[in-house]
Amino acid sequence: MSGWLKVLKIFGFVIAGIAVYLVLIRLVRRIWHFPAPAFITVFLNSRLREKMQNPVEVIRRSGIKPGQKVLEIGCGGGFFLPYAAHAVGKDGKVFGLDIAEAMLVRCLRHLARVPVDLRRRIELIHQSAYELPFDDSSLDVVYLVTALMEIPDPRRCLTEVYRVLKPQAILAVTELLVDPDYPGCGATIRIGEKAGFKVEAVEGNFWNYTVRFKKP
């Protein structure tokens, strides 16, 4: 029984230090809010991150069929692109939009490791959320993991994701509990649907959650 009593206090330990780093870090991203240091790409691409927000899994949920043209906003250190690109197969597109140039000097760097077919179907873009550089109804898919809550406006930037998808197009938001950006999967719906958009459907679970929303 003493045995079970240390892996029991173990474990609370644990869960305990995950709430204090996440009321922690959350008070200090309300206080400075600003993009995602690139250095943290080593997280982002890790086998860790692998383990606790499988790629596969998040692409399947944010409804990527082969053929079509898709844009992860947010892309980070690319840790999605590539599975991203394989979805879409040789007939599609897919497109990595980030803000900071640092985090796509790393994403390059990642999708180096990248298999060439993989990687010519992937463009990476240096811009804005706010200004997508896609034609009106032009998209498939817009994505975004662990990024919308990033961003300053987010009712802005899927305002913008709504100009340029085309209707009946997905919308795909991805969460993960331990990003210190981390809304509900409430919130997540509500800022949805003022943009405009349509729950289509919620798959996960409060750790790891993805929205579907398509553009009526």
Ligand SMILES: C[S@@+](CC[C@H](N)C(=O)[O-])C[C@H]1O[C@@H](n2cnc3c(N)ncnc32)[C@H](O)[C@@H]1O
Given for the second form:
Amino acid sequence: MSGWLKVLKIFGFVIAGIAVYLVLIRLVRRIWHFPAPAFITVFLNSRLREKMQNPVEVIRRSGIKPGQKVLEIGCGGGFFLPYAAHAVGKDGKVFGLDIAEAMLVRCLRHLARVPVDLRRRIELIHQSAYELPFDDSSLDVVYLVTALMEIPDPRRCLTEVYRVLKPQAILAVTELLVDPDYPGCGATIRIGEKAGFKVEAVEGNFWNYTVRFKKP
Ligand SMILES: C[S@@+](CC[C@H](N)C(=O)[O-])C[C@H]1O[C@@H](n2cnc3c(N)ncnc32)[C@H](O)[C@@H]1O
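Now show me the form predicted in complex with the ligand, since the one above was the form predicted alone.
Now the complete complex, all chains and molecules, led by this one.
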């Protein structure tokens, strides 16, 4: 067999393997919707993740600007929090909220390695996405990365997000294909619109996209 044929065969096996993984993992998730285990932060906070889903780009797409008050729902191991803290600058504030205590423990460990000026801008909250501890119309941006569809009732979460966002403020939802709960872009748009948001932009690609909504 020529060298090229061998390469093609290996490539075919890799693609088929990924396809089988994606189908099987989605089937499992339909039957058994358990929360992401905390050990998954080994991947979520890894260099491989950084290559698959550039955090600087995700934060840029989420429309985060200096001086803003920003919330990440389902922050997990805190992979995106330092980048959001950098984007809001010294006058901004970033809240990372998660329902899983074990995730927040790992998040704290992760943040301990972050420069102190960024860390000071971040506050962690142990809470459910259904009860956001913020006043009405008090936040500039709420963003979620590979988290919305893991929340058992995403519609209820977005209704709560709507309440805490200021008028014209942003809800950004980013998804990654390898996530077992990955929804297509159309599904994300539908769920956001049902909660009252208007699509402002869709960025990225099928594999890794962000839908940026505005609260009218
Ligand atoms: C796949 S992880 C993503 C973590 C992080 N956003 C990232 O991309 O690295 C999803 C996170 O959503 C959190 N989560 C699930 N249901 C939640 C809920 N009802 N309220 C708040 N967080 C929730 C999980 O605990 C988990 O940390």
